[in-house]
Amino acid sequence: MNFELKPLSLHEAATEKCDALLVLVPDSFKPGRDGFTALVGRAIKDGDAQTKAGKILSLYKPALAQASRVVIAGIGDGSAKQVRSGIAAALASVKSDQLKKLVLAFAGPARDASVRAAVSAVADGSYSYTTTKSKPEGRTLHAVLLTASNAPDLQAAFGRAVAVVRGVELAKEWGNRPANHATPSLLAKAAEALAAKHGKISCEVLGPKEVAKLGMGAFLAVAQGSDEPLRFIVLKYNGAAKAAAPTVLVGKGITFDSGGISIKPAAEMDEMKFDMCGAASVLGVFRSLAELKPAINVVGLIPSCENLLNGRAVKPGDVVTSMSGQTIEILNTDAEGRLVLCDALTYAERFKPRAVVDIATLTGACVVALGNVRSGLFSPDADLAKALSAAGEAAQDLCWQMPLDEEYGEGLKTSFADMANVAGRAGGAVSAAKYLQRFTAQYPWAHLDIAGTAWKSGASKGATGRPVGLLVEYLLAQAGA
């Protein structure tokens, strides 16, 4: 799909020829002389038309426009989370097989996140998963014109959020994808096509036999119950000069999560396939750098693997060493996520980074939590936790800060080994982040638990891309610093 944007008066943005033409009224608005922009305050005078978010009229062939339909959108105070309510209404209007060509007319000038809100909003309501269909309905919107009488001024917002929407449908193409489609050969592939395409990427694939050699013991046990060979992916940005410390992104990539022998139950468990989204948004972050080209320097880690359950299975009880050296008593198989991420991050030191930030559909108490509106977010940095909810406040990716308090670690404590991977249930998303604290001593590090928002489920079921759009935001808060 094509963005354009144009610095056109509502009355010149009528005139392009189109399938659909979206005029985004807001609550400011007050309308010229000319008959279209006429129109659109006459129906607003009259009530047919409100600015109201998420408000529209539909309007069919009208004499005063070239687009075969109209939608008269309210967009409220023009705030970015307004903006993404005034599309989602108009665009769900007009959403068919015609729609080939739309135009995006803000009547009267823009803002930043407004625009940014509105590539990012069209993106996500036109999004279609075809890759194991065998009569794909793909997406058949392919050139999506955006109009501002301030345009010129939107430029450098306009160009962060399509960079950000094509990370954002990377991540979720390989969300989305059925774990036969998305082993962890398949997805090291995938990383592999992605820095062979892009200049400043490079990357860096580990087996099974170079992970044993680096004793990465917690992240060898939970793929040692699959006959798919484990994958460690190393993704390196280099954007800025080498002596610079890099920003580290861990995406936790368990492609399928059975639960092991602690086996989850069988109601949507084939859901578990988007137990990868945490690698899904580190490809993703690196398909926006590619076009961005930040000047700073990124490494992404993805720890990947199967979670099942064979004659080799990890057990309960059973003690394994981590490449810290410290040990873990596995009590739950199904708490596989910190065990391949605290290796990932012990591995992380090598780099000596500025911060480190782990990415991990990590626990259903955070879902409670949190619902599906915020990731959470858990940090003993301030000035980190500070930036990254400021980043997802900037990008509408929202997190929201989660307590570290020592006493929620005490249910680590075990007999028979330094640690247990579990603590019981209650604040079950606190002590798993304890337990990946117990890693990090060497850096600034931040742990985003998104199993509330990185997908969907029931009628709109699939991947969201998140939180690709508040780590982009946050890498180019960085390099600006």
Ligand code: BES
The other form holds:
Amino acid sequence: MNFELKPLSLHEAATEKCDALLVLVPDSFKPGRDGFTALVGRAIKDGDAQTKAGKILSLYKPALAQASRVVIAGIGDGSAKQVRSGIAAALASVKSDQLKKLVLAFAGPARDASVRAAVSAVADGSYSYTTTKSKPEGRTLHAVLLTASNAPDLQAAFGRAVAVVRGVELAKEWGNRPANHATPSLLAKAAEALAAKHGKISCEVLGPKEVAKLGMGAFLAVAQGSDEPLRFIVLKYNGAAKAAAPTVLVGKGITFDSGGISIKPAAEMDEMKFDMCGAASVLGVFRSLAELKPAINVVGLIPSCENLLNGRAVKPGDVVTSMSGQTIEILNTDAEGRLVLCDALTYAERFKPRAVVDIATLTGACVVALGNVRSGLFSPDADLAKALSAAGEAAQDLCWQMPLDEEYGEGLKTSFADMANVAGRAGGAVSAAKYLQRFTAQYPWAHLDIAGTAWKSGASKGATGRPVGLLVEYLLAQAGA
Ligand code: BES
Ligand code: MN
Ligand code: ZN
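What I would like now is the form predicted together with the named molecule, since the data block earlier showed the form predicted on its own; can you produce it?
Complete assembly follows, chain above in first position.
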């Protein structure tokens, strides 16, 4: 899908050839004297159109516009939230498989946040997964023109938003693919393809032998119950001098989580194909970086395997030695995410990172705590937590900071190893974070639990591409600092 931004007045925008024209009208709209602008003003004055976000008025072939379908859509105060809901309502009303070219015209000047919201709302509203369908009904929309009177001021925000869409859609694609079409080896191939296509990105893939040599006993324990070989993916984006310390992103890449011997119930187990959405978000961020080319260094680490069960599978009570040397009693094989992540977190030390952020569909408890609105954010580093929260707000990809008091880690004590991989049910998202924290002493660290935000269940089941927006925003803010 091609995005373009032009400095056109509303009247000029109406002369663009397209299948549908969405006129985005804020509360602050002042009708001009130009034909089309006056028409919109008249519709509002008469009360037929409203500027309230979500209110729409549909017109068919109005004389003053080139489009056959015109929708006057309220965007309220013009904030990201209200622009998003205004566009969602307008798009739903023109939903058609014939929509190829769309013009989104801001009636007057727009803000950075509204342009970004507009780009992401159009992308979300027109997304369609096709990879494993025999008769793909893909996205028909291939050209989106945004217009605003102050377009030149909005160019940077627009470019960022389009780059984020590319990353989000790559993350959605890999998230949505079923586990037999998104194995650890296929994920690794996707990472290699990304590196081959984009100059500043390189990729290295380790297999079981190399991972064993590194001493990643926790990661190996999860992988040993599956015939599908594990992959440890190392992506590098080099946009700054070699000596500049990188930010390391670690994405949980469990391509299917059956729970292992501590097997999950059958209902909705299919959704555990999404257990690699952390990994997919790392791929997505690299896709966006390829587009934006900021002057920073970023490393992406993806420990990827299946969590299945066979005659060699790890058993409750087994004790393994992690790469850090710490021993772990695996009391529940379904708490596998933290096992693959802890070895990747130790591996991250070699990069002497300025910060490490792990992204994981880690706990059902986080879904209970925060639902599907905000991701869980955990960090003992106040500055890092603040930067990630702010990035979430700016990108409208929200998170919420959770506690890390020492007491939450007490349940991880065991008589048979340095720690157990689970504590009690209470505060499960926090005890999971406390477990990870034991592997992060060497650098500033944050953990994003995206179990509730990485995908949607029910009728609109599918990956959301979150938190690519948050992460790209955070990285770009670091580039500016
Ligand atoms: N991938 C799951 C977490 C999950 C569950 C995400 C449901 C989204 C929806 C993770 O590997 C897991 O199974 N966690 C367990 C941990 C428990 C055994 C301590 C959980 O949350 O039940
Ligand atoms: Mn699990
Ligand atoms: Zn899992």
